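Form predicted alone, single chain, as structure tokens, below.
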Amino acid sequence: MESVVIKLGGSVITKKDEPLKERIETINNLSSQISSVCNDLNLCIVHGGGSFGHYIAKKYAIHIGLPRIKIGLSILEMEMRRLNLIVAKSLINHGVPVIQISPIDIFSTKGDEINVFHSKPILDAINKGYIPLLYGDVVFDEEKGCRILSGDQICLELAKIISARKIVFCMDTMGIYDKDPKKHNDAKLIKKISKEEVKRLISNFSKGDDVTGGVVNKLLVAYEAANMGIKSIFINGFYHNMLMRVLRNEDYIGTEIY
């Protein structure tokens, strides 16, 4: 059975310009698509923080280390668990047997590197026929006290341990463009990108406002994945049935990095 990691982007499942506001119709649509294939694949699902995670992280400056106001870290963890519960409820209501796993319970970092990953809960869930559901969140860090571990980075770690053939990123654009399509009307969608081309493309983007590095971080993760023989596919999470088409290995519109 093929193993796949799915990333539900925070900009897809929440309204990033409205603090703490989910897009329940979009979440339900994605849950329905996953439900149609969940019995045919070994899946791990990860979602982003969107207006839940980024809003709180910026408010308390958690993305640069332990906040001066200690309660900020508690609030961030609470709100990310709340978003995770919203996603889990939708998936379960559509018959997808997910198990919620909090990143702070299984990961820790040192600088920019993950130095602890307790993967047994992930593997146990999969071996018993369940689908782990994780999310980008704060974790404890040996140097800074804490840091934001992005959902994109978590996807890569999961792909390694389950021997995934691909990671599917659901975004708020059609895929990866030659430059930022939100700033440039003449930006062109790139359908296939080799790992050799990825680093050149990164120079066309900046990390911008996203506390987890935005598209740059996704490209860096895709580059690492490609070096391990894992394909990354970027699609528009708002498009009806696009995720299902990718999971069924049917034609789709998007970007493949290999």
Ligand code: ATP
Given for the second form:
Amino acid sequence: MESVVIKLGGSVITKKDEPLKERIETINNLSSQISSVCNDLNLCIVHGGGSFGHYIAKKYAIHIGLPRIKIGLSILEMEMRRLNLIVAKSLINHGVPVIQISPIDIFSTKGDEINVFHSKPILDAINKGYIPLLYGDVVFDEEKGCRILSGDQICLELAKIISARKIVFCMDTMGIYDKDPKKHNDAKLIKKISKEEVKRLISNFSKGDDVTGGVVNKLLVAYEAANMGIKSIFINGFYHNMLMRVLRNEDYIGTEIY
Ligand code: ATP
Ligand code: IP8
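So the form predicted alone is up there; where is the form predicted together with the ligand?
Full complex below, order starting with the chain above.
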């Protein structure tokens, strides 16, 4: 069976301009698409922070290290688990056998590097036929106290351990453009990007307002993935059945980084 990692972007599953607001209809729609293919694939699902994670992380400056207001980190963890529960409930209601796994329990970092990844709970779940469901999270860091580990980065770690050849990123745009399509009407969708081209593109893009670096972080992850022979596919998570089409290896509109 083919192994695939899916990232449900925070820009798709939450209203990024409204703190702590999920998009339940979109989540249900994505769950239904995943449900139609989940028996034919080895899947891991990861979701982003959106207006839960990024909002709380910025409010308490958690992306800089341990917050001065200690409870801020607890609130971030609680809100991410709440968003994770919303996503899990939807997937389970659609018959997708997910097991929620909190990154703070299995990852820790030292500086920019992941130095602990306790992958057994993930592999155990997969071996028993379940689908691990993780999310971008705060994790403890040996130097800074804590740091935000993006869902994108977690996707890459999962792809490595389950030998996935493909990560599918659902975003609120049709894929990667030559410039931010929300700011430039003449932005052009780039359908295929080689790993050599990615580096050049990154230097033109801004990190945006997110605590994990937005589209730049995604491209860095895609670059690292491509170096390991893992393809990254960027699609619009709002677009009718696009996720299902990619998962079924059918034609789709989006960006492939290889
Ligand atoms: P989260 O980090 O909350 O999970 P996400 O993974 O859904 O969110 P974002 O990090 O919000 O995705 O990145 C998507 C956003 O990146 C788009 O809304 C778009 O405005 C912005 N963006 C900036 N430059 C580009 C570009 N060149 N191509 C595509 N999107 C871009
Ligand atoms: O949204 C960040 O993960 P991302 C999660 O995938 C938090 O970048 C807690 C902000």
